[in-house]
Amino acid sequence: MKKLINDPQNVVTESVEGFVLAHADIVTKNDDPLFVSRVGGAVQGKVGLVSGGGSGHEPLHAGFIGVGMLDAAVPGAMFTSPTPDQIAPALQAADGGAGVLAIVKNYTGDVLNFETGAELADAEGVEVATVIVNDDVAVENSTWTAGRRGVAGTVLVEKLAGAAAERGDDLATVTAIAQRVIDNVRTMGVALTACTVPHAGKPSFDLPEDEIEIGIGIHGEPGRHRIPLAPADEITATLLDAVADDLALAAGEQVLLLVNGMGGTPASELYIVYRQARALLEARGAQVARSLVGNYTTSLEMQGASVTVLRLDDELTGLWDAPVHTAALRW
C-alpha cells in the first residue's frame, strides 16, 4: 500500500483538519465529537440541512457545506457510518429554527444511525425531517444494504433542496423538493480497479487485470455481474441504458446528465464516456440541458465512474442554476 498517509487510524481526522484550513471561510468543524458545519453558524429562519456517512467519497459530504447547499456534514470512518453521538450535535448546530433535513445514503449503518440522531436532537427541541437516497440501479439488498444504494444521485439531492432551503422554502417543501429529486434520479458505476482502504491496507476486492465489475458500490459492494474489459463506448452503454430505461425516460424530455469519477479515473476518460452518455441520451430523444462531470462521489482512489441521469422540470432547473458555493462546487 502506498498512500499519502501518516498513521492508517488518524487518516479521517487529520484530512478533514487539512480541509477546514483550506476552505476556512467556508466551514469549520467541531472536534468532540467530530463533525463539519457552515462558517458562521446555522442561518436564522433557514431550514438546515445536514449529510454524511463514512469518509473516502471525498468530496461528499463536506465538500458541499456552503451557501447554496449543506450546513453540516458528519464523517465517519473510512467507509464507516457516523454514530448517533456525532449526528446529534450536528443536526442542532445546523438549525436555524425552521427544523432540519436530513439527507441519507440508504446504507443500513448510515440510516440507523441518522433515525438515532434525529431522535436525540428531536429530545433537544430541533424538528428533523429525513429523506433516503436510493439511486443505484444496479443491484436490490446489497452489502450494507436493504433496497438500493444510495450513490453519486445524492449530490443533486443536497444541491437541489439546498437551494430551495437558501430561497426561504420551509421544512416540509425542501423534503418535497429532495424526495422528488430522489423519485427522479437513477445512477450505475463500474470498477475497472479496487481500492485501498488505509486501515485495512490491501484491495477491498480482486479483481483480474482483464476484468471490469458493473454496478458496482462506492464501498466496493459487488455489482451486477464481471465482464471482459471492453471499450468505453460499450460500456457506457451498459450503464446508460440501465439508468435510462428504470427511470424509464420518454422522447422530449429534458435531463441532468452527471458522470461522476469513483477518485482515480482521470478527466480525459471521465469525458469520453460523458460523450457517448450523451449521444445515447438524445438518441432516445431525450434533451440534456445540465451536464456535471468531475469526481463528486469517490470511492478513494478506484479506477472507474458511475452515470447519473436525472429528470428535470422547469423548477428543479433553476434550483440548479441558483447560486452555490462549496468548496466543491460552486458557481
Given for the second form:
There are 2 protein chains.
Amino acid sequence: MKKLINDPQNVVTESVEGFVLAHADIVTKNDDPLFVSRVGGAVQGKVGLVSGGGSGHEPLHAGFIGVGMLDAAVPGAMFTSPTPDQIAPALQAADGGAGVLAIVKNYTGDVLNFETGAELADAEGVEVATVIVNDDVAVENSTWTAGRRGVAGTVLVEKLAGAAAERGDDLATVTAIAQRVIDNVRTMGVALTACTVPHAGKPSFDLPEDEIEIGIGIHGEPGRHRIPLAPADEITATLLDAVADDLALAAGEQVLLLVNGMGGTPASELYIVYRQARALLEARGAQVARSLVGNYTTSLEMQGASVTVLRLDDELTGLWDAPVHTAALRW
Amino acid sequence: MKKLINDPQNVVTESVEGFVLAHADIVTKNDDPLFVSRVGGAVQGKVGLVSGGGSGHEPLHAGFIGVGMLDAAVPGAMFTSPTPDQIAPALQAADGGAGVLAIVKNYTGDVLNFETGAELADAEGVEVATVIVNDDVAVENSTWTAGRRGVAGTVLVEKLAGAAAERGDDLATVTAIAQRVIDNVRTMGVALTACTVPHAGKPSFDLPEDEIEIGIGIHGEPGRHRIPLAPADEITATLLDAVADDLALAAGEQVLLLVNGMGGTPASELYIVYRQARALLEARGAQVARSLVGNYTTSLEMQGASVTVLRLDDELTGLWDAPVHTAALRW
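Alt. form predicted together with a further copy of the same chain, vs. the form predicted on its own above:
Whole complex next, starting from this chain.
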C-alpha cells in the first residue's frame, strides 16, 4: 500500500483538518464529534442541507458545503457510516429555524444512523426531512445495501436542492425538489483497478490485470459482471445504455450529463468517456443541455469512472445554473 | 496498461474533442493544426496569453483557458512538445492587437518550438513576448531540460499574468508580472507510482513497491533520490524545506501554498500534505495567505503530489483574487 498518509487511523481527521485550513473562508469544523459546516453558522430562515457518509469519496460531501449547496457534512471513518451522535449536532448546526433536509446515500448504515440522528435532533427541536439517493442502476441489492446504491447522482441532488434552499423555498418544497432529482437521475460505473482502505492495508477486491468490473460500487462492491478490458467507447456504451434505458429516456428530452472519475483516472480519459456518452445520448435524440466532468464522487485511488444522466426540466436547469460557492464546485 | 481509451494514437484528439464539447461555453478548437482557444475569439485590445506543451498534464493547459487566464492553449502529443505550426496559429488566434505573451515550461522541445512558433507569428504581424517557467527546485538539469524544469508553478503564472492582462495591462507589464511570479515561485514533487504513456503501453519508469521518488518530474523524469516509503509528514517536510530554502523565505512573508496532485492521488491525501506543509511554513514564520489544493498539473495517472510556494505581495494577491472563469479554475 503506497499512500501519502501518516498513521492510517488518522487519515480522516488529518485530511479534514487540512481541508478546513485550506478553505477557511467557506468551512469550519467541530472536533468532537467530527462534522464540517459553513463558516458563520446556519443561515437564519433558510432550510439547512446536511449530507454525510463514509470518508474516501472526497470531495463528497464536505467539498460541497457553501452558498448554494450544503450547510454541513458528516464524515464517517473510511467507507464507514458516520454515527448518530455525529449526525445529530450537524443537523442542529445547519438549522436556521426553517428545518433541515438530510440527503442520505442508500447504504444500510447511513440510512439507519441518519434516522437515529434525525430523531435525536428532533428531540432538540429541529425539524428534519430525509431523502434517500439510490441512483446506481447496476444492481438491485448489494453489500451494505437494500435496494439500489446511492452514488455520483448525490452531487446533483445536493446542488439542485441547495439552490432551492438558497432561493428561499420551504422544507417541503426543497424536499420535493430533491426527490424529483432522485426520481430522474441514474448512474452506472466501471472499475479498472481496486482501491485500498488505509487501515485495511490491502485492496478491497482483486481485479485481474486484463479485466474490468462493470457496475462497480463506490466501495468496490461487486457490480454486474467482469469483462476483458475493452475500448473506452464500448465500456461507455454499456454504462450509458443501462442508465438511459432505466431512465426511459425519450427523444427530445434535455439532460445533464455527469462523467465522474473514481479518483485515479486522468481527466483526459474522463473526457474520452464524456465524448462517447454525449454522442450516444444525441443518437437517442436527447439534448445534453448541461455537463459536469471530473472527480466528484470518488473511491480513494480507484481507476474508473461513472456515467450519470439527469432528466432536466426548466426549473432544474435554472437551479443548476444558480450560483454555488463551495470548495469543489463553484460558479 | 489499463486505461479508458480507444486507439492510443487518438487519446489527445478524442480527449480534446470531449473537453471542448463539455465546455462549449468557454472554449472552441481548431482541428488542423490542433489548438484550443476562447470561444468568441481574441479580446480586442487585451494582451493575449498562450501556453502549451505535451499532453498528459491536464487540466494544464486547456483547462485554464477563459476570462482571467489563458486565451489559447496548444496540446502536443502525450508528453511531447507541440509543433511550431500548431503554436503560430494559436498565437495569432490569441492576438487582439495588443500582442501575445507565451508562457512556456522549461523543456528543450517546448522552448525551441515556441521560439520558432513566435517567429512565424511575428512574420504575420503578431508581437510575441515569452517567459520560461522553471519552478522545479529538484534538479538543475534533467531529461529534456537545460536548467530547471517547469512544473505546477505554471498554473500560478497563468492565473496572475492572466488577471493582469484582463485588467488591461500592456504586453510589457503583463510580461513583467509573469516574470515576477516565476522569480518568486518554487516547487518540488514526489512520485509513489509511475505513469504509463498510452502509445508506449508500459510504465515510464520502474519504482519498487516499497520506494518513492523524491523530486520527480512531471514526465516521470528522475528526481533527487529514491527513499523507502515514509509517513506523509516526513515526505512533505522534505519537499517543503527544499522549496522554502531555495526561495530564501523569511519570517513575516505572505505566501500562496499550492498542493498539486499528480493525477492518481485522492484528495484526502493532498489535504494531509497541505496540513503539514502549512504547519511547516507557519513554523518558519510565513503566513499562508492563499491556498490551492487539487489536480492542476498532472502526470497521467501517477500517484504523488508536489508542493509549490509563491511569495506574495499585495499586487499579486489582488491578481490572485481577481475573477477567473475557466474549466478547471473558477471564482
